[in-house]
Structure formats: structure tokens, C-alpha cells
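Here you get one chain, nothing else, as C-alpha cells; it is the form predicted alone.
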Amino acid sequence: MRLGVLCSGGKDSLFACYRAMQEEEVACLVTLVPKNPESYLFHTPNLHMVPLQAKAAGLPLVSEMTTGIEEKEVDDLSRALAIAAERHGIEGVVTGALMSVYQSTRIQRVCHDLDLWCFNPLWYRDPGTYMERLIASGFRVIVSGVFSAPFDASWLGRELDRDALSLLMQYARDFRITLTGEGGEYETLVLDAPFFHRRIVIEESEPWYRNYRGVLDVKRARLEER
């Protein structure tokens, strides 16, 4: 089955892509770029990095703008998936949804309307097991945004390795954050993955941080041979 992967550039969507590749054929990545930074449905930090990730993976990309307005985003998603079906012959859609009923029900509705299969390989997987497998599989992931206590500015650009995971597990116990960031506490950016042919190197970035909220804005990046 030919699949299109909804890709935000973060760990969940690209790990879902990796899982889908083990079972089916991934034909393209699909990304929605919100005009509204407070989008209800779509990730916003560093979305401009997705085209570079698509090149690293050797996959075509369908990229469409979205209003970022609640419910109107669903129409924009439908348009993007219809384009992916026409251009790349996709028969199903892969999402990185973990626990968000809001997100998954809307995507499933669009898929149903377009007669596309919806595949959610991470849905309600054990968070600790998932994060361990992410690291063990060879993903290189950095924190690209923080939006909650107790994250300080040092987390911006920090790699999600086992030391970081240990600290996140402590935060989950002491501050009741979600280990995976599913509650919006932090966002991530994938720089390398097992299915990338080249890795991403950040050449210039600009962090901003205030009151437990911050983003690492990637200004310039390139692909590098392994």
C-alpha cells in the first residue's frame, strides 16, 4: 500500500514514518504550514526544515498552507491529502498521533471522506518504551521548543539522548508533564533518522526564551554525508 506521511519535522511523525516503512511503501511526506502560530491541529516551530528532511529521506513532499483556524484546518488538510493522492497515488495516511483524540478524530474523518486508510502506529504506545526505541533506533532529535515548567533555556537545542530521557522521566514524575511532550510541553526537530540518506547539520540558529517558553529558530542548515 502506498502511504503519505503527515510530517511536522518532529520525532513522532518521523518515527511513525519509519514504522510505516517497515510494513508498507511510503510514497511522500505531507506537511501543512499554518499561518496562525497557535494552530489547533498542526505543529509550527521550524516547519521550514521539513523540505530538507524530505531531501534527506529521498521522498517527495506535498506542502500546503493552512489558515490555522480551528475546523477550517480540516478543510486544508483534506485539500493537501487529495493533492497527495492525485500526485503520488497514496492509498493511506500515516500520523504520529500518540494520544490526542482531537487530532486523530479529525484526521480519520478526512481520510474516511477521501477513502484513504489511516495508520497510527504510535497510538497509545507506552511512552517510556517508545522513547527508548526512538533513541535505540538511531534517531538524532533535538528539542526545538519548550512551553512549560520546569524547562529552562538550556533545553533549546538539547539532544534527546538517554541522559535527557532520564531527566524527562523525572519531570514526568515531579511536574506531571507528558514524557513524550504530547501535552505541548516541548517540541522536537529530527536531524537524522535510520531512513535518511544524509543527515542535517544546523549552521545557524537563534534561541529565544522567557518564562518557561522558548523556541530554537533554525536560520540555516545543510545536508551532510554520513
Second form
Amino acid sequence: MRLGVLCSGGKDSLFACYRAMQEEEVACLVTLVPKNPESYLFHTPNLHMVPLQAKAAGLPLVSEMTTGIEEKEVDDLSRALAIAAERHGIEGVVTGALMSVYQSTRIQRVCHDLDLWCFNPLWYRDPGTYMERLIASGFRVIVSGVFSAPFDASWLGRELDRDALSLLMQYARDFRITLTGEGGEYETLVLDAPFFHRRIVIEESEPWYRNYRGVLDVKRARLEER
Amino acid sequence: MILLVDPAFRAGSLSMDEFVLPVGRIVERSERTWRYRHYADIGREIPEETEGVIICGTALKDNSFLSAVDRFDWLKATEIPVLGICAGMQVLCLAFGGTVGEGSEIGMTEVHVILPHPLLPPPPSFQAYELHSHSCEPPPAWETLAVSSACVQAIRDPHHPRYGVMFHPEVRNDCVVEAFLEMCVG
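Output block for the form predicted in complex with its partner chain, input the form predicted alone:
Below: every chain and molecule of the assembly, starting with the one above.
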């Protein structure tokens, strides 16, 4: 089955892509880019990195603009998926949804209307097991945004390795953040994945941090042989 | 051991991750073991050490099991407790003389308890996650335990420990799976 993967540049969408590749044929990545960059920097700091990730993975990318207005987003998503179906012959969609009933309901409805399959391979997975597997599978992931206590500025650009994971586990216990960041406590950026042909190297980035909120704005990045 | 039956279009597909593994996680949390079996690989009998069977759901577009219900004939020969979730409830319906027709719900939905049962949250109603394109008319003599505005949501066989729920209890209603596990010996 030819599938399109909804990709935000973070660990969940790209891990879902990795799992989908084990079972089906991933034909493209699909991403929605908000028109107003001011409004999205704090929600999806990596979106501008998705084209580089697609290149690293050797996958075509369908990138569509979205108004960022909540009610319109569903139409924008529908348009993007219809284009992916037309251009790349996808029969289904893969998402990295972990527990968000709100998000998954919206995507399921859009897929239903377009007569597309919808797969959520990370749905209700045990967070600890998932994070362990992510690291063990050879993903290289950095924290690209923090939006909650107790994250300090040192987290921006920090690699999600075993040390970082044990600290996150402590935070999840003591500060009630979700271990996976699905509650929006932190965002990630994937620099390397087992299915990448080349890896991403950040050449220039600018951290911005104030009062438990911050982003790593990647200004310049390139691909390098693995 | 709880047998988790996958009615999806193929064994070990992406549907397994989404509809079987989350149920397995609840089984593990209840300190029980589970085994995965695709419906096409079951044959005439289920493993001897099975203490309960849960037939899991499938992707919204995956209804291939509806034309292979004879593969579930082993259901008729077992007295082991069975819980059918979504696709699983449709299988139970067809295997025991009910019918399945069009009827879709997607997302959180109000489910009204019309016949209180330990399997379900208490009356009058609860919120449940729906993901189905077909709905059920229960087999004759089976009891309807709960309904939504669209269709029947929970049924049971009054003479055998067989239950069906149309909603997905693995999402925000773990208690339903836990209550079912309580009914399984072991």
C-alpha cells in the first residue's frame, strides 16, 4: 500500500514513518506550513526543516500552506492529502499521533471523506518503551523548543540520548509533563533516522529562551554523508 | 493468557500497532500475559491455556473480516469469555445471527447505559472513542447494554460470557477491558 506520512519534523512523525516503511511503501511526506511564520515558530519550530529531512530520506514532499485558523486547518489538510493522492498515488495516511483524540479524530474524518486509509502506529504506546526504542533504533533527535517548567535554556539543541531520557523521566514524575512531550512541553527535531541516506548538520542556529519558553531557530543546515 | 485476535487485512500490519498493542498494554498493566494471533491463523481451536479472548478493532477502511466470518467458527465452540471491540463486536454479531449494516461514528461520543452491567461505567452515560463505518443489529436474545444516538454500543449474550462494544475502550475507557479481564479465570 502506498502511504503518505504527515510530517512535522519531530520524532513522532518520523518514527511513525520508520515503522510504516517496515510494512508498506511510503510514497511521500506531507506537511502543512502556516502562512504567518510569527504564529507558528512557537508551535512548530522545525517545519522549515522538513524539506531537508525529505531530501535526506530521498522522499518527495507535498507541502501546502495553511491559514492557521483552526476551522480552516481541516480543509487545508484535506487539500494537501488530495494533492498527495493525485501526485503520488497514496492510498493512505500515517500520523505520529500518540494520544491526542482531538488530532486523530480530525485526521480520521478527513481520511474517511477522501476514502484514504489512516494509520497511527504509535497510538497509545507506552511512553517509556517508545522513547527507549526511538533511541535504540538509531534516531538522532534534538530538542528544538521548550514550553514548560522545568526546562532551562540548556535543553535547546540538546540531544535526546539516554541521559536526557532519564532526566525527562524524572521531570515526568516530578513536574507532570508528558514523557513524550505530547502535551506540548517540548518539541523535537530529527537530524538522522535509520532510513535517512544522509544526515542533517546544523551550521548555524540561534537559541531564544525566556522563563521556561524557548526555541532553537535553525538558520542554516546542510546534508552530509553518514 | 489472554488471546488478542487481530481481524485486520494482514497479520502484523500497522493496524496491529494501533488496535492490538494498546489493548495488550492494558492486559499487561493488569499483570496478565497475552498472545497475538491473526484471525486467519487460528484454525478450528484456540490455544488451550487461553483464559479470555479479545477480538480487537481494525482501521476505519478495513472491513475485509466481514466476508470471512466463517474463520471465527471456533467462537461457537468455546465457553471462554470473549470481548469483541468494534470489528470484534461485528464479528460476534455475525457469528451468532445478528446483522451488520452501514453506520459511521468518528471521535468522542456520548454512550448511554440502558442496562447497567459491571463491564461498563455506571449509568446514565459516559464518553467513548468511536471509529467505525459499520454498526450492529445484535443477535436475537442478546441484551443491548448501551447505545449512542447513532447505534448499539454494548451487547452481551445472557447465556455465555460473550460481550461486544462498538466504542474503543483502549482509548480513555481502560476500565472496560479491566472489568472484562476480571471475568477471566487465571
